[in-house]
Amino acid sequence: MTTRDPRVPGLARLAALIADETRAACLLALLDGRAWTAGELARHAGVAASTLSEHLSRLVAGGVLAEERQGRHRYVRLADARVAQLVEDLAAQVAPGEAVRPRTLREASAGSAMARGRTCYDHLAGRLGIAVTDALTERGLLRQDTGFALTDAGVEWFGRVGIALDRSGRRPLARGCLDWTERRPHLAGVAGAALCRHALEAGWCVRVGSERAVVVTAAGEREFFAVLGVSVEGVR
């Protein structure tokens, strides 16, 4: 008699939660790492607020989203970094030919901005993320040959630049995350999140629009070159 894997029911429930275009649109939007109101997500997904509320309730109940309430506003965000990794990894598996062509100039511009630089939950992605990852690797601060790992020199570099690495949790210090526009891995994990947070707080990058796109500032261009010797002119 064959014993069924006890993970089967949970996997089936998770797959069912994601297998809906409205819920998928919400999950991709929430990859910006911020909390969104139900109304904002409803407008983003193009559905009525009542319809969106039902979808959000299912995602919260399934442990995919975390919910916070402030007054009469309902905010939701991705439950944790593991959920973000799952969503990004699944999105990266969509073949380029399956992507929907932009219908308007605005959509084309937004897509171009996302490809240049964006946040992937809490780390940098797009051409900016790849440029930074390559620079870290070329300088011996990051290894990719046996999976992503910071070298001793890399850990020292983060400290020297003034970027604190929180190593108290179970999250890996460095992890490769497949970039869905570049089709190559960029830096994620504790180090990727810390670098992204520092870049935003120090004004090296700024968010643009309501999507996940970020642009490098003039100050950021100077700093990225100063600390990594990398030119990010192409993603400014």
Given for the second form:
There are 2 protein chains.
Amino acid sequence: MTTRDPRVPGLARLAALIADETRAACLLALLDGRAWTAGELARHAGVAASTLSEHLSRLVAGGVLAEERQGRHRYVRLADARVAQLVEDLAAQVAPGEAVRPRTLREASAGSAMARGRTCYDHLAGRLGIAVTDALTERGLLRQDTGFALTDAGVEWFGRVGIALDRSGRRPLARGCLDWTERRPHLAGVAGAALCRHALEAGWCVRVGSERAVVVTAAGEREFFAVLGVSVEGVR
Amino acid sequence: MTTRDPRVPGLARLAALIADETRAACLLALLDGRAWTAGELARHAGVAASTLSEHLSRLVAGGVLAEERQGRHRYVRLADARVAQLVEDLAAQVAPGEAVRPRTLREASAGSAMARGRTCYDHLAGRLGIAVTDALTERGLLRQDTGFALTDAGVEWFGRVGIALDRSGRRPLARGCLDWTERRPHLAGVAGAALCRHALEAGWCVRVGSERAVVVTAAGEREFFAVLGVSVEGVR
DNA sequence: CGGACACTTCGGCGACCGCCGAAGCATGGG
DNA sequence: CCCATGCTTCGGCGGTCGCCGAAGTGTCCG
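Switch from the form predicted alone to the form predicted together with the DNA and print that structure.
Entire complex below, previous chain first.
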């Protein structure tokens, strides 16, 4: 043992927080960007409330989750966009070859809704996310060939459509997030989040069920075509 | 427990591979992009050869490492650039606030060499990496304000300087990699790797010691200034 | 061909971790 | 005011994991 990298203990500790099936299930669930109560997560993960309580404490202490207490409820969410990105990246690394085929019709149906459109933390994913990302690219608003960035025309487009881009933070304006089902990058970062938020607020899409799945509304179909020229035929 | 995400077991298993101090030490060491023998890693991590052998087997089985047997040696390296990026991202997430101050003069000296210039898997990092990234940005060859991508002028620049960019693979041409010591992104991806390789091959910088540290040569100082207008004063 | 060397396999030890249910403690509703 | 609800703490159990040294296998070199 020579000069040890000082990051070793921290890296191992962070990975250990994710290295448990119950905690991993929580993190993936929390990728929907919303805050869950401890009880919801316990039921979701299929463990006793007492067990999950301890898991949450460790995740919060490790800076992976942020918590907010309201009355007798303990709400938790992913600490920030960086953590979300990290979990997504880790999960994406795993996906190839490990994709599990749905066993029941119910699962197949839910899975396909997720494949059509869903949120990934705070931006659009699935075929919907890819369709939007491709449309932006084809119209010269986003460049993926030399990296992953909006063009000047792209920045202008967001302003014209009425979607504000907060450029004050440290979060990149645009970045690629590898899509779990499509195996291609979709738009994430400030622009991806703003676009998703706008689409939900303006009623272009709505969430379905308690999962992360979203579907495009009739109005959304018109709007997506109007502003992006994207036909969401294959997406609905 | 409702519909469980199929990625849960894979995510937990992948994280578990990193969630051990000995394995984490190996992964961080392997971030230098070179292949290490099992014995070197065992000494580096401070454990018995038998212990490390088992760790390597698990990392290889998990797809994190690639191995190559040569005679009585077992060489291992990170499986690919994606794994390297993942380890870097995880380590970067940890760094804030956990930075450990060097205790001895020797450590301080080694640490500062690493801070000046080093490789991060296959591209330049440290103050050197940041200086190059900043120079590219200032000259309009790289855009960081709307994402992270080369400009057309940037692609042309690589050709003019004589650095070939392999655009056939799936790896992005440019991407930001958060610098551990500088806390800002430096150039990674195909372009970052090609630039680093060129700098080492052309003698602009040389590796020092057995670590990842690199220093700029006198010739390199002239060349970096000639092609990028970057003064490496503060870097040497 | 024999010994040095690098790595692997095996058995066994100790530590840690995740799990549960029971009991305790707040909160909010009837 | 009392009970249901949501969460937390605790003790204890079982499984896994990392570690080592000893013994075994394969390779290289003289």
